[in-house]
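Have a look below at one chain only, the form predicted alone, in structure tokens format.
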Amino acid sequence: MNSNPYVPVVSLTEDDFSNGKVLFRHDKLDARYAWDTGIAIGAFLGGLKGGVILGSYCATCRKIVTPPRIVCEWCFRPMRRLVQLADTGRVNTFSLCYVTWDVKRISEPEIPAVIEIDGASPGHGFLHKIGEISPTEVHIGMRVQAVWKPAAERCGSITDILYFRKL
């Protein structure tokens, strides 16, 4: 229903498009973009390239979190100090995954786990994979250590850590 009497409303049909009464264009999207990691994650990824796990320290809450953040999620104060953490930790939780990221079935499971990194505040770490272990041996609380790519192959990505293995 047209609420403005000065602007006529015209309904379009499929025939209007196919008979050329309406101009239109089909275009193929060429989506190119750049993504800026920001200060904290940029430092984290740079640390990984150098074989180091970094966290950020909140002087107000006295929490250390990894991956680092610029603002504390508890007190909302700036987190200005980066700290080097160990490349060891413990398994907080894990799963046995019989499907790859591109939905292909596999017979030997991948083992994604949340790793609480030593030196970070309790409950802080990140998701990564467990390797060099039978799925029946993995357990919550298990101590693990990062297995790094050779330095020449690192590119500043979370995949610079190949996986974590049992200590």
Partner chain sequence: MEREVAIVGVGWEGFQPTTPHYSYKELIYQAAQKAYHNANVDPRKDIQSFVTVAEDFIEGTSIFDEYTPDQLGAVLKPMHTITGDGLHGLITAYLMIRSGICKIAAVEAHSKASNIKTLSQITHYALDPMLNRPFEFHPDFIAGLEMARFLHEAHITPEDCALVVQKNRRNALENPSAPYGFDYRLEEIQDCQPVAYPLLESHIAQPADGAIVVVLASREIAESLTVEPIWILGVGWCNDMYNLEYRDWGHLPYVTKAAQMAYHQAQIQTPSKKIDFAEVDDLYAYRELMSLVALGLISKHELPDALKMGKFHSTGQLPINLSGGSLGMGNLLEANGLAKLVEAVLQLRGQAGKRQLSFPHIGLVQSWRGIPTSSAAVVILASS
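With the form predicted alone done, generate the form predicted in complex with its partner chain in the same format.
Here we give the lone chain, stripped of any partners or molecules.
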């Protein structure tokens, strides 16, 4: 309905689009990539396939980061030594997400969290998710452990860890 008599307005329906009354053009991008994982992330993903979490050690800053990298972003010296870390850690921060990536509302939230991994320097860890827990129980500082996919199903991906659960 036209609420302003001085401005002509034409309402559109879905049928107007499907019947060609409104001109538009659809297009779809075929963009496909296959990123080389490289030395550090390649080792990290290989470690996950084997059921271990790897980090790298900076001899100048004397710190361990995970996921590993080949250069320390603070001192710009190479990080050549890989170290095996525990599969336990502590929740640095988390969120309860009631909307999925494709904008669907859900009643049971997804729980992304940054996990500081035991053995890495304070503040170092990676993004993952929390499972096997009531959303109301999750808290910053909560101790967690990785729940792994069965070895035969692991493929060298961050999702080789299914989620972290409360210890």
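Rigid core (definition): largest C-alpha set, two forms, superposition within 1.5 Å. Every value quoted in this text rests on a predicted model; they were computed, and no experiment measured them. Positions refer to the first chain, counted from 1.
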Core-aligned, is the CA shift for Asp16 between the two forms 2 angstroms or more?
yes
Asp36 C-alpha shift between the two forms of 2 Å or more, rigid core reference:
no
Core-aligned CA displacement of Arg62 at least 2 Å between the two forms:
no
